[in-house]
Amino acid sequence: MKIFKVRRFFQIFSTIIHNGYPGFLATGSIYTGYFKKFCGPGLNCYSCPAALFSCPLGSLQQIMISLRILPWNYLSQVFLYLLAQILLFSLFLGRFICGWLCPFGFLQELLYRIPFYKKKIHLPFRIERYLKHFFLLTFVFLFPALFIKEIGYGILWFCKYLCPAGTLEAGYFNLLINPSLRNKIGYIFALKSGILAMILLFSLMELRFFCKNLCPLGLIYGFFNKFSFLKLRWDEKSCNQCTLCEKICPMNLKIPKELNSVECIRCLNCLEVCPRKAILLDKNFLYLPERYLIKQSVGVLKNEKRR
């Protein structure tokens, strides 16, 4: 249990981090300070009260809405900034961010383990492997740049309608410390809380269920999974087939298959329960085929065993 209860720690940790400004007790209004230069690793919207940080995905859309107002030479200086801040989380870290850092991915774990029906919700073809991969292509990088408003500025498509975390930190929040903005509530926020009320739901009956479908951050991250600092290796000689790591893992991945694949967000579950310790946690940026590329899941091989 002790992975378990460091991992809960550095959730707790992180999300007091994510959002560590108390000054909006006082001030009614959002940080704007030097912090926000920066961008949080994980999903916490910028238009929170109490954050310190950008959110990578809100400093995405930044860029793109810019580029046809901003000068290339600046552009390129922001972009190049922002690039090595997300490259420095994905390099060292890949989906860890997810599993250990990420307030929002937080959040759905714990509504997981409120008593409700549980079920693995799955949409037709496997679609929902390939819906955060839309949304980051059209909402974050397509439409901020190709629809302009009439003043020659995008929209921050992805915030403004879909983000689950913007609406409830930023909407709901900025609701109860500014009564007054009640009197501006439109479709357009109705909209969000229901797909917000819709997320919070499903992430009731299945874990994490805004990370496995939705989440574009995640799926950054994720490109870099099989060559960040931090991978994880079956050790087949140890082990034993108990799939008890496929049992646990809350992405429903196929061991050792899957272990370095987009979706794994390194919760190290797997690492954890292997009473044989047959999955390994390493700390080096080569990427070695014959290391950790594994074609089958600890199922069938367990499978063909018994044949």
Contents of the next structure:
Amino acid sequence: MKIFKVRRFFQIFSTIIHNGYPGFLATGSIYTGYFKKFCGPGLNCYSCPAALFSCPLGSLQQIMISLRILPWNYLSQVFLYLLAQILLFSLFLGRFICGWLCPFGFLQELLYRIPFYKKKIHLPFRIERYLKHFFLLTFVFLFPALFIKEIGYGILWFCKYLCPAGTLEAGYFNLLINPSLRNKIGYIFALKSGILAMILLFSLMELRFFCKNLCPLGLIYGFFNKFSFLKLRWDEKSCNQCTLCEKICPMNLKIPKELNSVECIRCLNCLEVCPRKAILLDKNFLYLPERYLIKQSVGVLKNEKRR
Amino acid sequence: MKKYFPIIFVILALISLLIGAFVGPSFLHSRGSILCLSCMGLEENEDF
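What I would like now is the form predicted together with its partner chain, since the data block earlier showed the form predicted alone; can you produce it?
Starting with the chain above, the whole complex follows.
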């Protein structure tokens, strides 16, 4: 399992990079340095004491809550800056970020390795498939812009009421290192802790439960899976229909039909397990000149034959 | 045409980055550098 080991290394390395500020142990406060000007690719709360980068989802909501307070031309520039980062992440990597770089995805994979009752979780009418669409539209975009507090700012709905990474990394770690925050614990913290506990429990039962059903960031990256430079390709001639790829897929995808679907996290398990190497990594951008050359040479050969 | 979408999107992203580069980093830095009580779930007494 060569790819699996490389992926594990990437996940560990990325988690360390996302949370690469050990200074919080001395200062007792979060990182406020240069790297907070940029978003990290994975779901990692920017209020975590060790977090180096800003969170793309949190930053999106920060723009939405400021719509009634800050000037539009200023906010549109900030939005373009954020959009550019998300676009570049999505285009170059797509959901490869989920499979290889996201700290919360890594945590879920570790949890699933714990021996426990395993079961795929389904809700009536399979609505779990559309929960992340709902959360992206409402909790990230609409509600932060619509529901305004007296001072004019909105509320970070996803961060405040749902985000399990925020509860775990920011909530619990800050409470540990900063006892003065403990008097602020209230019913919202209890609600968020309950949601976190449920997500962690479901992650013990089903691999990557949060990624499959709830993560709006994964959904954003997933939209670009079809256009990403990093794509998977199925070689029909080599395939012997053994379905090993489907059995090993952590997202329960129907391969090859859903090979480049929104849900594929590019873990490359299918590529690794395929005995006939029928699934290949199609590096769209990098292979373009080669294809062009092949087409050109075929054209030259045809012309020579005609002569 | 579809195969050029990634390159078109990259160009759009780079243009967006250039336009937003003047104010974007300071906005992200200012919001990312404060202890977000909402993210931690430690805010409870507000009306909305």
